[in-house]
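Take a look at this single chain in structure tokens; it is the form predicted in complex with the partner chain.
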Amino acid sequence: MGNVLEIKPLSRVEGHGTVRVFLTGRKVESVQLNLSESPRLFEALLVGKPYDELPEIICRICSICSSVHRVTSLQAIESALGVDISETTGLYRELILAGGQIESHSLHLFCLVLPDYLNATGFADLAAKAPTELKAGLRIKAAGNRIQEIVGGRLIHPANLVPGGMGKHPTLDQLKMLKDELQTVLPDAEKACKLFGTLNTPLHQADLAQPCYMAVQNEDSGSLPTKQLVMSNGEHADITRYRELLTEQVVPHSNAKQCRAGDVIVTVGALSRLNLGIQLESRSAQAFFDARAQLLGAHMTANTLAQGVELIHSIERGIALIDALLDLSGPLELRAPFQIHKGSGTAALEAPRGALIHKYELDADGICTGADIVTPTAINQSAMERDLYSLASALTGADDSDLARQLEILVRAYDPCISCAVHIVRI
């Protein structure tokens, strides 16, 4: 007789999921995941808005992802109407990029995913049991909070980014603050992330596939926009052709669509981008080194290191950010001017997650009439689904109890963010 094991909700991630594992007596036939959020048909949404009110609505698709979506809209919009952001704008942009980088990765290490390392149920227990190193990480994740609060104006959401430019500057004094901060949780970051790269994983180690990593990148630096989507099986594309690259299908039990490359399943995220090299600074790169061993063509239940490197990273790339800001001299240009006209724009970036790309079609009046937008926890979810399977299988014999904490495990490693997942896109 078959059986199936429901794990619902998934917990300590964010959205709403379900997995379904499908037994035959004690074997795993099949595993399900359903990332099954209610579709907020945000693409519907965007259709006949004018291209000034798509990153404000977009945005709210997810609140930990809030930025960097805002930011990704911004950049198809401008590429639509051939706007040429200002150096600041860009810097600014970057800037709260790295903010929402590292709050959103602090948030997952040391509230979602550190109470499996210590066997706590979550951060009020957590709490109790490792209250430094709880503490510890909520200062780093205040701090990339605090970029984004005084950069984009709100904490989540961020007011402040409008095509073109922004609304208001930071004083120098906000800055100088920003940067004091920075400073002062960059050794905890790195202490961090030692303990992550020795603490002993909680997860069953069964053989996980190797993952086919993919990221966007340019040939250059890390700077915006970004130009190419690249895999490590060699393959690559320009941003705009990321449909020739990307297919997707509706699988019946989720209400994401699950995303490929041809018949690849790809994986996007902190590993992926450390394997496909990114520009790390000095003390992320010595991070990197340390834990090379454990990172390099690793599966995903490595990523949690990752993120403890790009933390480092987005530490150390904020505070160079900084700096260049606090160079610039003379009238700084708020907002860049530009005409409406239609057009149809493309980008994509580097959400903490993964590769996020958003594609609007404007008409002569500047009107969206048409939206397309592509998530990394989309783009996950396949990979997830073959792992979750694999894991399973491996823990064939485990009691129900055993088997759900470890699959649970597995999922947040891949820190999926399914309120963003879900959204039924347009072909």
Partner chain sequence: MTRPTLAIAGLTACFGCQLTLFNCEAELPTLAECFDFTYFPMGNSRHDIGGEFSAALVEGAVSTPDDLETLIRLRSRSRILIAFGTCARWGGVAAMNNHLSREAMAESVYGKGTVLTGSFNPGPLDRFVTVDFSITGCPPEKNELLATLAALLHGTLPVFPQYPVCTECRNRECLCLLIERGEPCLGPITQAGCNARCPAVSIKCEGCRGPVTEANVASELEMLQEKGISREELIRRMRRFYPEWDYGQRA
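Here we have the form predicted in complex with the partner chain; I need the corresponding form predicted alone.
Lone chain follows.
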């Protein structure tokens, strides 16, 4: 007679989830990943709202990912209305995205997964076992937070980014302060990357599937907006045709849609970006070169180390963007002019956890008549279930506590953002 091992709730992840392992005796028959947080219904909530309210609403899908949701929303709206933003606005948007990645990656590395590597039982235990590393992680996170506060106007749900531009520009003194803070924490990030490259993995070495990586790319990977989705199997699509590449379906055991590229299970995130050739700054490029044997062609258990490389990159990129802003001269345009009209707009950006897509339909008055949002965790959900099954099968015979611990570690390696993923409406 079959039985079910339920891991509920998943700990040290963003949002609420459950893993169910279905067994016959000790044999694993199947594994279900249930992203069980209550559906947020955001696609339906946007319909009927004016264009300028969409970024205000959608950035509240999550606190950690609020900046990238707002920028993606703005770019989809501007695509629909034919708005050409200024160079200054583009630089500030890139800067807040760098800040969001710094904040998110440092939170994940130091607070959520480092306890797994050090076998710490909680945050207090981690502070006792690795006080120096934890303090460094919190310093890095604070720098990312500061960027979002100064550019976005507040720490979460940024209000200063608006259709066509900015509400106001940060002062030169604020930019210089941000640069000083980023330069201060850059050595901390480099030490962190080396640390995660040398720590022994806490995961059982199961024979996980070779991922098919997917990422958002552009001709110039440092510019906005981005142009296409690319995959490591050679498939690609312009972002306006993303539905020709990606399909989503509602599954009965989860409040998030599962996404595939046709019949292919794809993975997104830091590891995918590195394997698909993200353009790195100098010191992060060296860190990637040093860790290439651990990262190239790796499965998602290497995503943590990939985030370490990207943490260096985001800090370096933030410094470069601030330098570019400080070099600007003359009067700075706050908002680009535009006219309201009927249109359809799609935008895709790399969120900390992977590819994020927004599409809106607007009527002649700028009212939203349709919305579609594809999130990184929804894209990764099928891959997570596949890898959870492979790991559970490799651990046949393990006691329930060991099996549960290993499966939780694997989920954390993907760094899921469950709040972003659970926005379905069941019909």
